[in-house]
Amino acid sequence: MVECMVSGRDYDVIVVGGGHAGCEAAMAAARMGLSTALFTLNMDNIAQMSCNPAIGGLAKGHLVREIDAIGGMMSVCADMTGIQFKTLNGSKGPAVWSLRCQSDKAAYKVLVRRFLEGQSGLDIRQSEIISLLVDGGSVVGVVDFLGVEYKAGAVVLTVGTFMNGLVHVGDKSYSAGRSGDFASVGLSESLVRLGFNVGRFKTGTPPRIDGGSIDFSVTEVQNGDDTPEMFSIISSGPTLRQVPCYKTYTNNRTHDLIRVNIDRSPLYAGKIKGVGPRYCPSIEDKVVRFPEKENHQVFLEPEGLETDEYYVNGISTSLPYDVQVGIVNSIRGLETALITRPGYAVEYDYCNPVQLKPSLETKLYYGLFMAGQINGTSGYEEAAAQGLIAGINAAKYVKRQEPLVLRRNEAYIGVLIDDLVTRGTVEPYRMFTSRAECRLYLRQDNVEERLSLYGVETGLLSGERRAACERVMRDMVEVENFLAASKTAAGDWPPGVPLIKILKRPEVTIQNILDKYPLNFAPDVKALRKIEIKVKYEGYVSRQMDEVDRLASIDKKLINEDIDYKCLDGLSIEVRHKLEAVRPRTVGQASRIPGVTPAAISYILVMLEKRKRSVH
């Protein structure tokens, strides 16, 4: 028998992995006019919510709103399939308000797949990609497990937890990317052969239980907001029926059961080698690390409208099944609860993100981009944000255009990517508002003003969303001009004061003013909310932006790509090694590398100035 070399069709962009990062990347590249292929291990699990069935949350809601402003699809899909919406931190300032929605996870993945299949120029293929095609210093395609080669102008890797995935439940371990799905076993080795630094992380998930076996009467009802905010500027309200979540607590019986069986945990028995997420610990971690706590919150979250399954948020575990049954049944309201799917931990390979440029293209090979958990992040939102940028920049690479690089002072997405490529990560990275120096400015309410121009430039923000953005910003200008030009009359607030100054008062709302001084047109309600927050926080933001401008000045100072840091004798060996590993593109990025001192930055500035003079 004669074997024939099989070649698949060629594409401009190939995306490997059908999770939240891959879906955004593939959709962005295709919408930018490039022939695109999305390869996934299982077409039925595209955009699967393998952990909690929710989108948004603290700082993560900011990312989803930013995705919307640039033209991504997670925001729209979340709004259309959300079954509870709630703004977190509502009692605090607008800078930390974060929208979160409970999702119907089955409806979400069906909707995402429908969008992908309806996008012209985008093919979806079910296959395992096991290696990359390289030509010199560029990646030019992929090879699947059947030996079929697919050529491409750029490749985006968004493989999630699937590279050498290993699932643990007690003393049972098996190869899987997540429970019920095969692992990817060839790609990681291919990356190592190509010179990439590959590490090992782990994450986990709690058991799911049958809602019909829960006694909700003894739990605390957690309703959504009466008039909820939405992620997308084009959404006016929820599409699906809204339902409550519920809250209960672990107790001493729960904790004693975990302590007695801690030696049966693969995490504490030494079976798990990967580093887990510090900010989303397993229940066994919580009990061991916080022995003084008598209880931990447990949230019962519905997985959808067409299922009775509930996600037990707060007891992520890899303990054996019999212990998981005991843990669940020890919790108030769950005494007779039936586990439908046990919790588990999954270990997987990731690539150190300092091997990436700020565009998410790798430094080792042109035309290869990475996004999502392969870069050491956790969470659907972090993955989708990276996927959107990687897809845009893969398309720009093929088109020979300058990449889109968001700065730290203009987007949480910019903070996320800069943290990864500059500092790397020694544990699964999660976004927090505290990571952003400019969080008073980087609010949920002003994403259109900050980022919609990028969406327009790439062509992703078009049609209804672009029209909505333009309408809201046009209304903002008109309302702000009216408030600045109009003054109070006698008998109201102090007479002769511009209305915009009255609005700065904490007790005055924009509606208070418009009730007395009506407009001659009906502005979009989103515009009114934006104006009110903008005016009230203008002073705080102005002071913060002064500091941002100072920091931005060194971020604009480019560092020559040909600098050999090993030869800079004025720097310590440690600093030289750090600079060589990251190879920062600006002085500002260099200043954010852990261990690079102010003295080292001063030396670099002097060195750059000398090089500049020698050129002239």
Second form
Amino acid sequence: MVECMVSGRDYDVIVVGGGHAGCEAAMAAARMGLSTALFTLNMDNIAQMSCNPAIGGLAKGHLVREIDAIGGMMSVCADMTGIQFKTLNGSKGPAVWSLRCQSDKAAYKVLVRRFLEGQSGLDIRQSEIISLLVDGGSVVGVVDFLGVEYKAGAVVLTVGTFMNGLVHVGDKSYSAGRSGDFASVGLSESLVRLGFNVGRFKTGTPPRIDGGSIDFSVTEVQNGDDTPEMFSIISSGPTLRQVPCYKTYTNNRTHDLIRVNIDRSPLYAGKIKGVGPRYCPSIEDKVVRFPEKENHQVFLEPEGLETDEYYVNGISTSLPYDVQVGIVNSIRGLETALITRPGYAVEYDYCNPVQLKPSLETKLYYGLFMAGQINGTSGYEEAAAQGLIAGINAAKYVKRQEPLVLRRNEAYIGVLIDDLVTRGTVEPYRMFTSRAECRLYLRQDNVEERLSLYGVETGLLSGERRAACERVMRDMVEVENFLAASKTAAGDWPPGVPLIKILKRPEVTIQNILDKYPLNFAPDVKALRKIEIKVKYEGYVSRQMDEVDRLASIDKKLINEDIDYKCLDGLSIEVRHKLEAVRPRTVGQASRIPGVTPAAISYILVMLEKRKRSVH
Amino acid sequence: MRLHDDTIAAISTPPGEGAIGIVRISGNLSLSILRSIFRNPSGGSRTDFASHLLCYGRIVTDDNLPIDEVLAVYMKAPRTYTREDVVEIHCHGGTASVREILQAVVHAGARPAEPGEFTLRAFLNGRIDLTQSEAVMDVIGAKTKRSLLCAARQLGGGLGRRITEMRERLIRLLAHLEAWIDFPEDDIPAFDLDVFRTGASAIADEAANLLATWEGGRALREGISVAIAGRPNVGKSSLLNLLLAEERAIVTDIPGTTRDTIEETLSIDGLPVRLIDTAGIREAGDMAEAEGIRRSRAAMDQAEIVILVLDGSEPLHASDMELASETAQRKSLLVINKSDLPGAWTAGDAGLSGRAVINLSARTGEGVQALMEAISALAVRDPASTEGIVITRLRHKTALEGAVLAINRFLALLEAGEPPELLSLDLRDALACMDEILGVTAVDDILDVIFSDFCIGK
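Following the display of the form predicted alone, present the structure of the form predicted in complex with the partner chain.
Below is the whole assembly, all chains and molecules, this chain first.
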């Protein structure tokens, strides 16, 4: 162990957990110049994709694009290991276009680990952290299972589903972080002792099967896009071989089998106490809740190029192994399929996220940050986004800088974190576009305009990626200036009209215009795309911007940190409890807490003003 | 969310019949609202309003119809009560003008103020001191504690249920759109234009029906004016006294807007009724018939409902018939008085058989109950489609109007084939309007419906 003699500190930042949140956090802190350690239970499973072999999708693709603009690594790694790329919602408007890729899981984790290992100032260490070192109101380090203490300026917990993880398959259950990995048993108790409110969630996965035993000829082939989009601004196209997915369906035999065996499901037998996500129900849930449906879709997704395993998306289950075999073999194309790994449900502890500040630092202890599933979220992308922000803010904390807090009106990441720390969550939280008030503005195409300044400020957006970003944004400005300054001559369009106004017409593309009114330089095609979407959407976006401005104005009104809600007897007891639990930083945040009425907000405004005056 | 940075308006004189009424506006839009509804005596618009100077002119409706003569004053921030731009419009007293002016102001972009909101702003903007602020805290504090209860009471009966039910249908449509956006690969029923068209139109129609009850609802809230008309000596004073004796709820006895009339307020079935009498109590026995008719017309001009009193015991005068024909097209009741005496004519004889007629004896009191029921029925006419639910608060009306507008915009975009994320904007606006009435927020409700209605989850 390398002792840092001067500060008495082993590391500036310690990250506990090597999943998608932990990797982003550790990388961000190290790249911001801090000595960083990433502790993991198993070095071979860093950046493991524990569930489906895909990154992105609705709202999640937006998160990955945002991570790219700030300088995180998920976007680049997903591009380099993607084996199928597809833009979802292509038939709808650009605000809800969302990129998803199928990933080669093994390639992904190898690539991430290689990046981490290549990062100077970052140590990867295998050990189980079982408690935190606390000094007064601050967390100052961690203790591992051997009793070794590691001192740090800040600690980021990104422990995923590992805290008291309990895996269920039928009536069998055993302690595990996920199938094949040990659970972490000490840490949760340590957090409870420190005063944290810990709850229990559940999630699940479907069985994996051997591709050699699938009859693909009776399934529907699902290919990716011919000219795929990429997550990162520096990626020009896929690097790995592109492969299809396949689609098949359950049928009445599947459903009958499930109904007959429903009492053997740990969920229905009442064995599972944790709350599961409604958007990701098990196949037994779907059959019970929608009895009228005669079939459910099943997607067969390759786990990678170097393996023949397939992920059976759509039949997540914790039914016993023999029932899983029956379910799989009842499905068309899978009649003789071999289950390589059975599906399972996993229950785990999470920390109620209203105990966090918008910086993802805990309210209870300085220097302790949390990101990912420990905050009650689900999904690789949600985890990575929080990990990036927690890593940045742990680094800023050590450097004594103001934290980076993204607002709801500038990023999905802002919506994600504000929802968590303000509203908490009653089920594993997943991002949806419908959660964003400013959906038309928070698009995949404009992440650079929205967020690259934060990447530049933190130094995470650097080198080639920063250059690409700046080139595209510079081209945008030049082309926009050209379109605004140039007017139509006689021809198809009315003469004397600025070209930018012509572009607003639904039938006109930017290429139509540039064909007739050529530029004297060759701009980046991404710049042209950005302008086209921006101009065509402007009218609608400006309507939504009124809402954006409203949000911004109340979010600027800060609430004093030492306010005692118990003394505000003008508020109902219920509202006082809610405010006390969340302790909002701004009036805007207070207004978003469920059950806090407009009248209560008026009361708080009056109280703040009164305080301000009595101080003066 | 109330931000205290929009523009608010309220009637700032006490309810009832003062000599003048004042509508006060505060916020950034104050001056532009005044400009849009104020006209010079010549009829032209006026853009220059010097601060703190009274201007004489009139206020007009959206359709440029005059509402009342007024004195208006624009007061530029910060030398105002709220330290924001403030406009005050001084008009004639009497509920009708002030409330119509308030309505015009709201149409032009203001929001009806919550109780105590002007004072709240005065405090937030540093205008009033701590002791004064205590009073504000009390108002708001009390409101917070009781808000749920109040909202429940206000929305008690059918309105809350009706709005909740409309809101649920709206959420169902929205959830379908949102599911279609957020779960493109899940098994969501295909987008069916007809479902959205009929679903949204039905909600808009229902909101429009509720809005149509505003006039009747207003009567419930502010009272309805009833003129007792008729030539001298038909028994108007006895009828007035009878009605008042029946209720014993005299609230005011003040001169009306013309010197020839007075008003008495009574309550019929909880409905405030302002009886406009032709100063008949003081009617001299020898008053010329022509003068009596003139006074009756003055009273009729001010009233929403006319009770024309006729003497059933002696033949009709020509002036009786004149008044009867003048009231034929209005909300009116014909009272044939002196039913205790032998009748000299019947409604059929007089060609009045199509009219609402009540036979009554002011002397014995016979028929007075029927008269009161008839007044009440005329005042609050319940359109059958709303099952007796009426809109009584301007806040509710404004919100419902917003919902109807938003749904109409949605329908237009729908027909134009716009994508769901744009359609969702207007449905969300409509939902926000309903949420405003109910004091709730919707994000989680939309998700709840998505997950309960659709089989989500690859």
